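Below you'll find only one chain, the form predicted on its own, shown as structure tokens.
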Amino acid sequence: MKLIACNANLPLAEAIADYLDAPLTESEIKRFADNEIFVRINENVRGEDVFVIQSTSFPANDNLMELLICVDALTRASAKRITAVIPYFGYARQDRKTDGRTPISAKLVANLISNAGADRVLTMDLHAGQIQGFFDVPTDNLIAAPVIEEDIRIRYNGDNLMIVSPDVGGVVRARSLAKRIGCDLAIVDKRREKAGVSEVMNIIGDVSGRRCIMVDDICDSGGTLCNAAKALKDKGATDVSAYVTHGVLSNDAVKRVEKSVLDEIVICDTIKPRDEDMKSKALRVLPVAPLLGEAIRRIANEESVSKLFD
């Protein structure tokens, strides 16, 4: 087995390798002067199971070309396995025509790395299920609800506790993570005017007096969580937080947090918090990498990666 780490996220790729307890692959990413990507493998990977690990995060057209030209490079050296180790898929969020002449970006971006060679695809909580569809090979889409419920269980240790999801759409992530803990369940219903704007209607469940958590996949710009977050205090609850899988946090999406009455954001770490961010007392970090580099692990050895959330 191999790992290879592109720039998106190293931190991410170190802690998976010494999970693993395997080194990673030396290679060479740079750019030439008019930015065009250039990748080079310093080691023999003829026949080998390659795992390259790459968020495609911002900047995200970056990252992707990054991820598809060292894919490129590996079918090119006759690696034998190629497994695409995406922790944040970007472009999930365009996983449909929402109007006229609009693209399926989602789709398209499942084709590229397809085509480059990858021969898997392991990533982690898509926007919507439903895109592993658009994959022409195995896709395993890993939850980070393990990893969240340890840290509430531990935190909060299940003291009055409602689950929350921000959005009807994140329903069923926000009932599944219930569950597991055995709490009761509310719902945002919002209304979204325009793209990056939220206006929150309605909650649906009885709040008051309860410690709410809200759940979410994605943290861009931070509007609907804050937003939320305001109406469950209006509605009764004691205190709020957030935790969300990927935190984009683009826009000043942090110093929003802190100016809201949410009491902390919680983001895994699938990408790279930016340094100023991580200075906030708002926000907290959960590590990823024990369940990505179990599942590589599993998947070296032709196990089942299911079997991580029985």
Ligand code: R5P
The other form holds:
Amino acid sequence: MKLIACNANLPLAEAIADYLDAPLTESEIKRFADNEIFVRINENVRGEDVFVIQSTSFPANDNLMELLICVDALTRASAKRITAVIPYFGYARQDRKTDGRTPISAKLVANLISNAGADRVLTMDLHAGQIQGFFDVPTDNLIAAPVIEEDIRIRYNGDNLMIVSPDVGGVVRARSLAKRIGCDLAIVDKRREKAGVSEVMNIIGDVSGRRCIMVDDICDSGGTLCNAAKALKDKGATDVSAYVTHGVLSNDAVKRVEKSVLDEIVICDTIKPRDEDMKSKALRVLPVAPLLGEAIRRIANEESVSKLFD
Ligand code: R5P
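Next up, the form predicted together with ribose-5-phosphate in place of the form predicted on its own?
Time for the whole complex; same chain goes first.
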């Protein structure tokens, strides 16, 4: 097995390599003066089972292009099998036409990855499970739930907990976590009755006096979580925190969380957090390298990965 790291999240790639007790393959990724990307794999990979680790996070287009060019280099170097390990699959939110004459970019990006030569994809908490079907190669979509569940069990005693989906789209994910932990579920239903009229937040479930933990796949601007947290507090929740798989955290999202009624936001390290964000007391990071590393080990050994969903 060969592990190759592109540049989006080197600490995660190194942690996966540590878990597997396998070195990262020597490679170089350079930019030409005009910003074109150049990749050279500095070790023989002929006939090897290769795993390329790259999240397509900010800057999404550069990181995607690095992945595509790296996969192309490996294909032309006669690797036997190439698995694109994409802890965070960017563009996933563009998974359907939302209006006339708009793209389905998630499908386009999936096509690009398999057409570049990836034989398999390993990813985590896709924005919607159906996106697995956008890839015309075998795709394993891991869930961060076991890591999040463990942290919740350590941090909170089960009393009075309520898992909350911050929007209707996340209900399946939140319900599954509530079931794992054995607590109740509430849902924030966000609606804009008319264009130009501010959103109304309805809470489905009685959160009064409850310790609320929101769960979501992505925190981008932080708007969804901060607004939902306020609505929960207004309905009597005693405290509100959030667990998110992918901390996209664009612009001043962390500052927004700091100023909100949220106690903290806990993200997984599928995306490398910015140094300034890491200084915030409102942000905590959970490592997912053991989960990804174990999935890679099992794929390489042709073992089942379904145990990782338990
Ligand atoms: C939406 O469907 C996603 O699950 C997230 O809730 C959303 O992308 C978060 O975005 P933001 O943090 O900008 O509100």
